[in-house]
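A single chain, nothing else alongside it, follows as structure tokens in the form predicted alone.
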Amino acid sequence: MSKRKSLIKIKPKKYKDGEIVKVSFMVMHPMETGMRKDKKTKKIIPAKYINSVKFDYNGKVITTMNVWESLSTNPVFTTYMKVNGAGKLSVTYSDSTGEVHEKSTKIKPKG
């Protein structure tokens, strides 16, 4: 299994606990529908798209995507939440070929 590139953003980069904020994960695939060809060796391309994707702040769900073959290649998944004092903010993604990966990020609200 290959590691793919991806990166999580909060807006506000400061924030208190308490407040909400916005949540962006950003990764990089190839969200391949399977209906398209090689230019080279004319074989279509097979399947292989995101599938799931779920946010976890400190173990609990913030929520969960179920998404399909029609998104951009590089998709990038957006939430709010509210912020409930320092932990551990993760986000976990499989595609229709069974990968699962996961990406997290340490909340520390100032004030």
Given for the second form:
Amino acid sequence: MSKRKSLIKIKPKKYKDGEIVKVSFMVMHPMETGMRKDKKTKKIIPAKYINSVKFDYNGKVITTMNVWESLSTNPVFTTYMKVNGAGKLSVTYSDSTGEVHEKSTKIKPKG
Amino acid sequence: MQRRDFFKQLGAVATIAAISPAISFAAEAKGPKSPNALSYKAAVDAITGKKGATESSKVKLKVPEIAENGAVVPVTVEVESPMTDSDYVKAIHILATKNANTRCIDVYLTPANGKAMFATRIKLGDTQDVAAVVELSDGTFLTASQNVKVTIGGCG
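Moving from the form predicted alone, what structure would you give for the form predicted in complex with its partner chain?
Now the full complex is given, and it begins with the chain already shown.
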């Protein structure tokens, strides 16, 4: 299992408790549909796409997603979140080949 | 037979002859079938439980009118909603009407989101409509759609 690069971005960078912030999760993933052919070998490239994504904030599920192959390569998932005290935001995804990946950041509201 | 009728029939035969090889060629060129293939109508029926969704200006779908590259088309869906415990957006579904698998993503939101918005990037195989179906907490379904012209397809 390869380690994938992923990133959680929160905008704005400085936020207060109770503020609504923009959260985007990016991951380097091929998102193969299983319908494409390799131009050299003329063989079908097997499908490998993200199945589900889950946003967890302090152990509470905020957002879940069912994903299909129509999403772009290296997908981005952007949504909003209400800051509710300091803690941890973790994003988990699993793909069609059974790969599971988790990324987390600390939530530190100021003021 | 009158001369007029004769030309009508001749024209009909000619168009059939011209179309039929095109149809068979298109079927061959498609290649392997998607295991998750689903038509737009079947997908909407599955999401709404055959209730159907009503068009609404509350749902704001932001998609470029002309996408040069079909492999990366940014999509933003925003819904006017207070996002309180009693009134919030339950789910946002993004559909591409002519892709082999219409469904792109289903997003299930909670009041903890604070704002009903979702953005991502999708692949479009051809010029088609992109639609968003939104489920509210009271069980109603709203929809919005927009046509996107794709210069280079993003699949295959």
